[in-house]
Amino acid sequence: MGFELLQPRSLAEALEMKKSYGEEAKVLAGGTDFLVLLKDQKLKAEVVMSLRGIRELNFIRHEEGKGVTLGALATHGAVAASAIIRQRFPDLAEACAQVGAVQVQNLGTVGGNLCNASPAADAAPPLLLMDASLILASARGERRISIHDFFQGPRRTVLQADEILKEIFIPQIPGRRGATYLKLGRRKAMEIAIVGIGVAIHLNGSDQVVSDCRIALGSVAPTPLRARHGEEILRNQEIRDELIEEAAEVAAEEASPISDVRASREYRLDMIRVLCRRAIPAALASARGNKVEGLS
């Protein structure tokens, strides 16, 4: 398992290396997925570029009136513990707190979780709910894309050969927002999601009528996805048990899970329904408890 190791100390240096090596240089962030794939010979690399020494990519920054920006090297542990994230985006904090054991959370990064492009990536569903955008950098410059356009398939993204994920931007969300992320796995620690579901409920004034609803699914399709038809069932409606049931059913119809060693297709579809029935009331209760207008 020999390879050439590149260790840039700045983003500018890393981008020049990526320009020179292109796809030949595999990027390592936290390494919690990368090194396992390398060890199991599911990934081949002759050149590995470690980003661990680039401190400018490791931050969580809140800009009043704009939103929150995560450096690509912000760890799951830091995001889960951040007061800013826990207050404004509890679903993202919950997702990061469920990525493996504490050791994995303290090493693995949100950027690496996204770039690995696993359909089961825990950070993806909450970021889909928030319409996050990703800043991709290269020696040529930077470009911003929606997270909805980032994933192309299992372990495939729109990142070009000379690009590195620099930042994740979460825009300010007005009004009263309640959200949750539920993950089904065989055990709490070190488990890939069998099904992951994020739900966000938005209220404007009334505690009864939902102004917006968002449902995101992980581990049930080639990429993480929004269940947009399921969302429409609840949008601009007063939430009732029969509507929750209908939304859960429609969300399951939007998924295309496979059967594998962890679960069958049929089981995953059933669990989408079960988790939706749990997540929607939880998100609604969270939104109703948010009495202060503004970020929540």
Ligand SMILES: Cc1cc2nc3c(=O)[nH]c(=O)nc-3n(C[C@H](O)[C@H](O)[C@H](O)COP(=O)(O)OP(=O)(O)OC[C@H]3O[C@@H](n4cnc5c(N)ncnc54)[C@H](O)[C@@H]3O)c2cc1C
Second form
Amino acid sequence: MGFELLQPRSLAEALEMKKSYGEEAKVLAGGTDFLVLLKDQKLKAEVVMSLRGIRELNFIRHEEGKGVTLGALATHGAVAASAIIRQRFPDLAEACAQVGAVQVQNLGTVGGNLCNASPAADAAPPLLLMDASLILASARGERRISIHDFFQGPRRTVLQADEILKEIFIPQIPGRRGATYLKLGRRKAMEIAIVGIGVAIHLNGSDQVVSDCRIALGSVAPTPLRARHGEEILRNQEIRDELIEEAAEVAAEEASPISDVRASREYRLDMIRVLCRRAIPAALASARGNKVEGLS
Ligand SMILES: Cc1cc2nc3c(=O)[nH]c(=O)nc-3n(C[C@H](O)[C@H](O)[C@H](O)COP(=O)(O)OP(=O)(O)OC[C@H]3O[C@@H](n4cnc5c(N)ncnc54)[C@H](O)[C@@H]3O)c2cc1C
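Moving on from the form predicted on its own, please list the structure of the form predicted together with the ligand.
And the full complex, kicking off with our chain again.
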């Protein structure tokens, strides 16, 4: 499997290369999805453009009052270890810390996780909870799109042939936010999610009434998604067990899982309910500043 390797040193150089080669130049970041697909001959590449020499894409930047920006080359390991992410967006840190194992986290990027567009991408549910936006760049200029509009289906995104993902922007969220990401796999490491669930609870003043609730699901539909009807059940409510049950039930109804080698459709639906029942109280406790012990 020989290919021509392009190694741009700046974003501008990469965008010029993408302009000339278009679809023909396949983009490589950490390579943890790309090289597996290439080896298994599920991907053909005559020209590969590696982003790894572009240092300006490798950063995590916090701007007070605005939010956090991840460069396209920020790895899962760097994001999971970042103090600002752990403090403000623990669900994203938890998701990145559950990708593969340490070796994969050190190479794999959050940007690559999104661009690969697997329904099971672990970083996607937390970023959906945060209404993150993505900056897509080409020699023609840049455009910002909501993560909600990025995925089109398994391994399909809105990226154009001459575009690369440049940055992921997470807006600052007002009020107190508690959030968690729970992943069910057949084992604890080196495992793609059977179901992944992110839940965020926002409190604005009272510790009792939830001002906003967000639920995101992975691995249970062609793309990661928000369970917006389930969220509605809890919004502006004082959380009670019956409401959590109802939200879990409704969230499961919003999914359309398939049966595959990892699990059956029925099992996945059941696990959405189970993980919702665990994640909602955990997110609430974290918003209130408490911890729920023994959750994994
Ligand atoms: C052993 C193993 C375990 C794994 N476990 C998990 C897991 O638990 N959870 C999980 O979610 N994933 C898992 N993965 C998949 C993979 O590690 C992640 O999806 C990772 O985040 C991919 O990032 P990358 O930088 O390696 O992307 P690459 O493999 O370099 O690229 C992936 C795709 O995105 C495109 N791309 C990458 N960056 C850009 C960009 N900036 N602009 C445009 N296109 C781009 C590439 O062209 C390619 O199509 C695992 C992989 C392995 C090998």
